[in-house]
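The chain that follows stands alone, in the form predicted on its own, written as structure tokens.
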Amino acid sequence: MHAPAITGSGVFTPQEVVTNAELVAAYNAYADRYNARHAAEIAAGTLMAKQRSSEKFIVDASGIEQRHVMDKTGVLNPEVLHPLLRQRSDDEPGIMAEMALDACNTALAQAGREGAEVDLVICAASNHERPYPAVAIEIQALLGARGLAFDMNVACSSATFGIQAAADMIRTGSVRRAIVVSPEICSGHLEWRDRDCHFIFGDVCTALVLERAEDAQGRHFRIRSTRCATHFSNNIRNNNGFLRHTRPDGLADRRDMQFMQEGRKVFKEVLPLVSRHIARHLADEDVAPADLSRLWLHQANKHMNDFIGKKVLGRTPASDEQPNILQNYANTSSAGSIIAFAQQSEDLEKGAIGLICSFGAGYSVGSVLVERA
């Protein structure tokens, strides 16, 4: 068996930036409009009218300062609310994989590899612009590695999740080095035009790279032990996929084609399981709360952070215990906890304790223990 470990990490930060400022004046230009259209059916009572949105309510609902996105344009265009992002050919890399192959490029710089070293891809996001082939076979190829690839989907958990699986294929022996790569368009599948989330989400890539600890070249981070679980929920659903179109109303605008989640339910259910499943993870590899020395947790929003640090430490962690890059990049998904243990890890010395961890929908939960080496 091998001690497997993170050698390298890679964050891509699209250049485009969305204020809240910039997002508030967009989404109520839409709202106005709306309002306006329907003036006859809101004073009939038989349509809701659109409630306005303002920088204060984003922020106090959940710490998010701006976001990046790969299009702005089309975001804050009230006539069109979504990203517009050109039509590739076939025979140019996706949009997924060009986001991928940067990150990559920088988690490979770090560890001292070349994509020639990697036999083993796994590309962990929450969605993927296509069924097949495999976004993950495509960034292979890019990359030059070897071996095999995949993609993984496990909503916001797919990065802990994919780490995880390259880890337990490192122990075995089935492959030597991985890159768990997450790039995530969250843009792409939220509804702008939704008040009550019109701001949640962010863009960005995280890749890690993961090898045998015997062959690091340097610090690294050993892989004490992961933990995965997943308990079923519709608390957060996005009904769109193939099969949509062999239904009745199959090409209809629906609103369940976007993201959906039910908040207050999420709240109340998420934050005990996931606070009990790091306790758990804990007390099986023999770690107090007070040995850990960074926690880097998924990064959705701030009152659910500041929950569970304070519920897992037993008390207010310090900024630089728990970073935040919330307000910065809103929420990416699975890459928002690898985003924080990416920016915020180099401080930490030999023997450092920390342990970076995801949860999201499903419900699906997973927490990597690592220890710097």
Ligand code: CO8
Second form
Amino acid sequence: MHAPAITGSGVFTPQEVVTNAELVAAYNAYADRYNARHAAEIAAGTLMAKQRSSEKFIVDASGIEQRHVMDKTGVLNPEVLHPLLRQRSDDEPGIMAEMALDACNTALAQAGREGAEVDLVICAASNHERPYPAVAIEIQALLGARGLAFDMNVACSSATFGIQAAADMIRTGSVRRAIVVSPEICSGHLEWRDRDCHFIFGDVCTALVLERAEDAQGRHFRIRSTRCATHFSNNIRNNNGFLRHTRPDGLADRRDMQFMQEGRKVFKEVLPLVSRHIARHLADEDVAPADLSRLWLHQANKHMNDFIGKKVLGRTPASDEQPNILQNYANTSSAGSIIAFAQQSEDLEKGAIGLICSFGAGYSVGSVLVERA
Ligand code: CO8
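Please show me the structure of the same protein in the form predicted together with octanoyl-coenzyme A, now that we have looked at it in the form predicted on its own.
Shown next: the complete complex, the earlier chain at its head.
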């Protein structure tokens, strides 16, 4: 058995930023136009008027201040309200592979490695731009990597589940060096015409290099253990599957073809699930909460993270103990906890212990216990 380690991390951040002010202005223009167009039905009581969105609500309810997106022109056009991404030819790299290449190259440079030294690529994300060929295999080819590659989807927990899969393969020796890459184009499956969720998501790509600890070229994080769990719930759901066209209304612009959630239920049900999961993982590893130097949590909601941090540590964590990046990135699904890890881990001293934890649709929860080496 070999000890797996995280030896490099990379984040590709799209250049375009949508502030809450821009988002709310676009949504409110859409709502006003919608209400004007449907004034007669609304007056007759056969249609509900659209309520306006508010910057104050968004910050107070979630802590999100802005998000990065792959295209803001469509997102901010009240007649469009979704990103406009050109159709690429089959001979060009796909958009997810392009984002992935950027993040992977940063992670490989940090690890002191070349693409050709990688023998496993897992593209772990909450949506893939096509079912086949796997996006991971395209990334493998662009990197010049060897071995095998496959796509994984466990929604917000895709990256941590991907880390567990890669770490286990490194432990047993079936692969020597892996990349877990998470290109998340959440803007493409967010319903921007729904004020309950239009503020939640952003786009990004993260990548991690995992290899045997003995192969590490420099400072790294040894993976002490991983733990993944799932519990079925319909409270976060998307029905845009491949059978869509077989349904009688298959081409309709149905609301459930985009991201749907019962946010308040998710909030209430996921918090105890995650707190218990982390507590058991730490206890099984004989790690006391006081021994934890850092918690890199899933980035969906600041209040959720505050609650989990307090529950795990038994006190209010300092901001550097439980860093949040969601104010800048919003929820980036599986990439959120990895952005926090990539951007806020360099300062940790040898021997420091930290925990990456993601949670979300499924429900799913994944935790990775790491030690600075
Ligand atoms: N502006 C003004 N008012 C608003 C707005 C708005 N934009 N939105 C809602 N309101 C109103 C509501 O209508 C409601 O009004 P009323 O009381 O009159 O009914 C009131 O504000 C309160 O609304 P909520 O109860 O919805 O507000 P909450 O305090 O619950 O906050 C949150 C909403 C922020 C969504 C919160 O519930 C939350 O964060 N929940 C947890 C969500 C979560 O963690 N989900 C995980 C999803 S991510 C995931 O699993 C990945 C899925 C795959 C990726 C998909 C990518 C697209």
